[in-house]
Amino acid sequence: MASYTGSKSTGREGSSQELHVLAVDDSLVDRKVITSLLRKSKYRVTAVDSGKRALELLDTEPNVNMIITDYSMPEMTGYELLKKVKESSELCQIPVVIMSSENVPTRINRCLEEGAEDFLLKPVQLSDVSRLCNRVLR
């Protein structure tokens, strides 16, 4: 599916070492997929199934490029990870795009004026993570 289109750039840099994205969903099968897109653009993955184990990692990983989550999980929602991202002042430079697969304005609209970079609409395609990885991690 596409995208939403009202998403913001960032102009954060890439640098010539391999960029690392954070993959965060709690289904296995979607967790994969993910996974697998961002590998085939030759993006280093790390995939965590809760927004727990996310903040868990991101405080022992610096070197985190980008974080691509699913909006609905247990404990803590795609959401609630973009908020706590965004609040932390070690980690609100670090662009995060949030996944679903319910396509609902509000939610779309929420998550970008708290920052997310995009929202992408499942099921996620190659084309959609290779135009947003251009965009934001170039």
Given for the second form:
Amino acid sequence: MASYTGSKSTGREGSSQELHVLAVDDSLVDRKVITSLLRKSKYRVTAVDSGKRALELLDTEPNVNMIITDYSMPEMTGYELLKKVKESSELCQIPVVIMSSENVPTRINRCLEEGAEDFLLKPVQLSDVSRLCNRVLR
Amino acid sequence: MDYVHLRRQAASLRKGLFDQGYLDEQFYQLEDLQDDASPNFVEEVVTLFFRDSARLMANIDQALDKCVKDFNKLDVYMQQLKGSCTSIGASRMKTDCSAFRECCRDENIEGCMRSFQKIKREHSVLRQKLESYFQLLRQAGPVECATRPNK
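I would like to compare: after the form predicted on its own, may I see the structure of the form predicted in complex with its partner chain?
Every chain and every other molecule in the complex is listed next, the one we just looked at coming first.
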């Protein structure tokens, strides 16, 4: 499964069982699948259905180690969520990964230029998650 | 009850779903995620899919019924449906969703209608087959992992 890697790679120390990933996707099916993929990789997962809810959670939950978000969502796209995270002094250090079912090079480049750690094409595989989390969260 | 026979029937039904192109490799990924902690994961995801896809298809039906066709909206709905199909490995439906989206791009309403009728048929057949499959699995009881069909 193709992914596109940004130049930055931030990580946080700690055992994989302590790491908390926030998954954002408006699709019920995809939320269930990505949650399972992350839990299988031994991460604690919170899944929300919108960028708005993601920001609300980030306001109250201090310990999010990575955000993995769908690109195409109503009201607030994954790109817009990425921008808001990177513009925030409190949140900008959190690695953000974008997922999309569409391979659109301009979209991918735009997200990477905005600071996304990686861009995964759906359907996301277990190997994508393992590789990603090892790199981003080491 | 002949559990061996039920398991063979389930395996045969599953193989048929792959051989006839209803499902693709993504379904294997779902099966790989099923474990003791989530023993019904695949059925849960599939159930969610059919619930969600029915909702999306109802939205598309409503949008197609309107006098003024909003191709952008139709495309957005279909993109969502296609995404869900991709996530569970519903291969035929995924292909039909792509065809619908092409018709949206061409603003070809008749093409959209035809594609959508096909999607509905495929959805119904897939639902029926998967429901039968999971029913057989439930009747057969806990099983060892099924082997993947030869390609």
